[in-house]
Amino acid sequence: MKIKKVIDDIYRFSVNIEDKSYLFEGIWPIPDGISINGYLIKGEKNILIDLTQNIFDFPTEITQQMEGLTLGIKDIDIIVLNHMEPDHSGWLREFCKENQKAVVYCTKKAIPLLQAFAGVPAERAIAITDGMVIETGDYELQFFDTPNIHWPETMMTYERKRGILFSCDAFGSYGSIDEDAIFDDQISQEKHQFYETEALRYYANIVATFSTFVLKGLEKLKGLEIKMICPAHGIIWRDNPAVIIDQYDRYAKYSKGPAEREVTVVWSSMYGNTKQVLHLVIEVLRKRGIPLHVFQVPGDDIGYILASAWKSSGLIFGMPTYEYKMFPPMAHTIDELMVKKVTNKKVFRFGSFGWSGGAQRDFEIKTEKSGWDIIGHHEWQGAPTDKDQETMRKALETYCDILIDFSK
C-alpha cells in the first residue's frame, strides 16, 4: 500500500491483514480481512496518531509508506496513542528504541500499559486530561477521554480546525480496504452494505459489552462539528460521517431493546430428534413475515451468531438435554451471549431429551440475569410426535404475536 493524503498535510498509512486463517484478537474470523490504519500529520512537528501491530512485517511496510513523504522514524516528534491494544501499539517498543525523542500522548490509565506492553518509561509520556488541546503549526489537536470504547484507557483525538475525529476502534469495521477506495464516497452501494454488515459484526464482537459507554461517548461528541471520521479499522468517512455515527447509535441502543423485528435461531442436535422440529420453526416465522437467521452449533462461528443475536429482537434456541444440562456447545454459546450482554430479547426454547430432562432448568439458571423474556418452551422425550409438533406450532404462533407487538 501507499500512504494516502486525507486532507492538507494529514495522511493515512495502512496495512491489511489478509491471512484467512488469522483470528482477530485470537477469536474472531476475518475471512475478508481487516485494515489497520494510523495517521500522520506532517508539519512543524510530525505527529503519528496510532501505530500498527508488529506482525507480518507491518512496521517495515509502514516505514516504507512514510518514506513516500521523505520521513523516517527519527523524524516523528509526537505519538498519539488513542488505545493501547497491540494492533495499534505493537510497534511502539521497536519504534521508541529507534526514536528517542518522540513524546507519547495517551490517557492516564494508559501510562502503566506503556511499560507493560512496550517497555516505554512513563517519563516519555504525557497524560491527557479530558478536553485538553495541543497546538502545533496549523493544527489543533483536542483529546477526549472515552473510556471503555472498548478498553478503560481509550480516548479519541479531534483536529479542531478541520473537524476530523481520529476515533481508533470506534466507528470501525472488519474488511480489507482497497488503497484506491479509502473514503466513503469512493465505494459502491454494494460495498457500503458490506462494510455496514462488517461494522455490526465488529461491534457485536468487540464493543457490544460496553454499549452504555458507547452511548456516553456519543453524547460527549455531540458538541463537535465532525466533518470527517478517521477510524483505525475501515474506511474514512469524509462525505457523510453521520452515517456511521447513526449506525453506532443504533447498535448501542439494541442493548436496551427492542432491536430489529428479526429472530436469530440457534440449534443443535445430537441424533436428529431436536432437528426434526427446526423446519416447523422456520415455516411458522416465515408465514408470519418475520425475517430469521439460522445458525447451527457446533458449526457456525460465535462471532456471526453474536452479530445476528445483537440485531434481533427475538431469539429461539433448539437444543437437547445432555447429562441433565444444556448440550455443551449450546451452553458455550449462551455463555458468550451473556458475556456480550445480549439483553432485552423475546426468547423461546425447544428440544429433545433422553432418560431425563434438565436442559430447560439449566438454561433458565444461566440466563436469569440476562434481561430475556422467556415466552415459552417445549420439550419431549425421544422423537417428536404429531402432538409435539402441534404444541410447538401453537407456542410459536403465540411467540410471534408477542414479538411483533414488542418490536413495533
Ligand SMILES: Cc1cc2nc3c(=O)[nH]c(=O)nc-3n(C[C@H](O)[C@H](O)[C@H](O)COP(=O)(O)O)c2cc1C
Contents of the next structure:
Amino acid sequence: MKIKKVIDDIYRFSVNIEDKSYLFEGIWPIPDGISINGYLIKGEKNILIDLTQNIFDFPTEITQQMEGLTLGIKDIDIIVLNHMEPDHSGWLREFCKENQKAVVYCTKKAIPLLQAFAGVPAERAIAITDGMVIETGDYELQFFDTPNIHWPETMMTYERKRGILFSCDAFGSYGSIDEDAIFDDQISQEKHQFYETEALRYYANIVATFSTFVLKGLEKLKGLEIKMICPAHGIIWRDNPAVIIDQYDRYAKYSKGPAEREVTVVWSSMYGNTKQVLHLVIEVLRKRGIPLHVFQVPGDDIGYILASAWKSSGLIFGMPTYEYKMFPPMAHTIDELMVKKVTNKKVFRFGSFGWSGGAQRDFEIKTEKSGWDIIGHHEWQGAPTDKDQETMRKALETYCDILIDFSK
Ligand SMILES: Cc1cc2nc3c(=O)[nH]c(=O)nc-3n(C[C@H](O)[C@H](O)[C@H](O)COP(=O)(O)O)c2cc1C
Ligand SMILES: [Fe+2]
Ligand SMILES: [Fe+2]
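Instead of the form predicted alone shown above, give the structure for the form predicted together with this ligand, please.
Everything in the complex follows now, all chains and molecules, and the chain you saw is the first one.
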C-alpha cells in the first residue's frame, strides 16, 4: 500500500489486517479484515497522528510508506496519540527509541500508559487540555478530550483550517480498505452497505459499552464544522461525513430507548426438544411482519450476535436446562450481552428441561440488572406437547404486540 494524499500536505498511511484467522482484540473475527490508519502532516513540523500496531511487520510497512514522501522516522517532530490502545500505539516503543526528539501530544490520562505500554517517559509527553490548539505552518490542530471512546484516555484532533476531524476509533469500521478507494465518494453503493454493516458490528463489539460517552462526545463535536472525518479504522468521510455521524448517534441512542423493530433470536438445544418450537417463533414473527435474525450457540460467533442484538428492539432466547442452570454456551452469550450493556430490550425466553428445571431462574438472576423487560417465558418437560405449542403461540402474539408498540 502507498501513502495517500488526503488534502494539501495531509496524508493517510495504512495497513490492512488480512490474516483470516486473526481475532481483533483477541476475540472478534475479521473475515474481511480491518484497516489501521494513521495520518501524516508534512510541513514546518512533521506530525504523525496515531501510529500502528506492532504485528505482521506493520511498522516496517508504514516506514516504507513514509519514504514515499522522502520522510524517515527521524524526520518526525510531533506524534499526536489520540488513543493508547496497542492497535494505534504498538509501534511507539521502537519509534521513540529511533527518534529521540519527537514529542508526544496526548491526554493527561495517557501519560502513565505511555510508560507502561511503550516505556516512553513522561518527559517526552505534552498533556493536552480540552480545546487546546497548536499551530505549525499552515495547520492548526485543536485537541478535544473524548474519554471512553474508546479507552478513558481517548481524545480527538481537529484541524481547524480545513475542518478535518481525526477521530481515532470513533466513526470506524471493520473491513479492509482498497488502496484506490479510501474516500466515501470512491466506493460503490454496495461497498457502502458493507461498511455500514461492519461499522455497526465494530460499534457493538468495541464501543457499545461506552454509548453514554459517545453521546457526550457527539454533543461536544456539535460546535465544530466537520468537513472531513479521518478515522483510524475504515474509510475517510469527505463527501458526506454526516452519514457516519448520524449512524453513530443512532447506535448510541439504542442504549437509551428502542432500537429497530427487529428481533434477534438466539437458541441452543442438545437433543432437539427446545429446537422443536423454534419454527413457531419464526412463523409468528414473520406473520406479524417483524424482521428476525436467528443465531445458534455454540456455532454462531458472539460478535455477530452482539451486532444484531444491539440493533434489535427485541431479544428471544431458547435454551434448555443444564445442570440446574442455563445451557452454558447461552450463559456465556448472556454474560457478553451484559458486558456490552445491551439494554432496553423486550425479551422472551423458552426452553425444555428434564427433571426440575433451573434455566429460567438462572436466566432471571443473570439478567436482573440488564434493563430488559422480560415479557414472558415458557418452559416444558421433555418434548413440547400441542398444548405447549399453543401456549407459546399465544405468549409470542402478546410479545409481538408489546414489541410493535415499543418500537413505533
Ligand atoms: C448434561 C445434561 C445436564 C442436564 N441438567 C439438567 C438439570 O439440571 N435440570 C433439568 O431439569 N434437566 C437437565 N437436563 C435435561 C435437559 O434439560 C432435557 O433433556 C431437555 O429436554 C434438553 O433440551 P434439548 O433437547 O433442547 O437439548 C440435563 C441434560 C443434560 C444432557
Ligand atoms: Fe480502541
Ligand atoms: Fe482501534
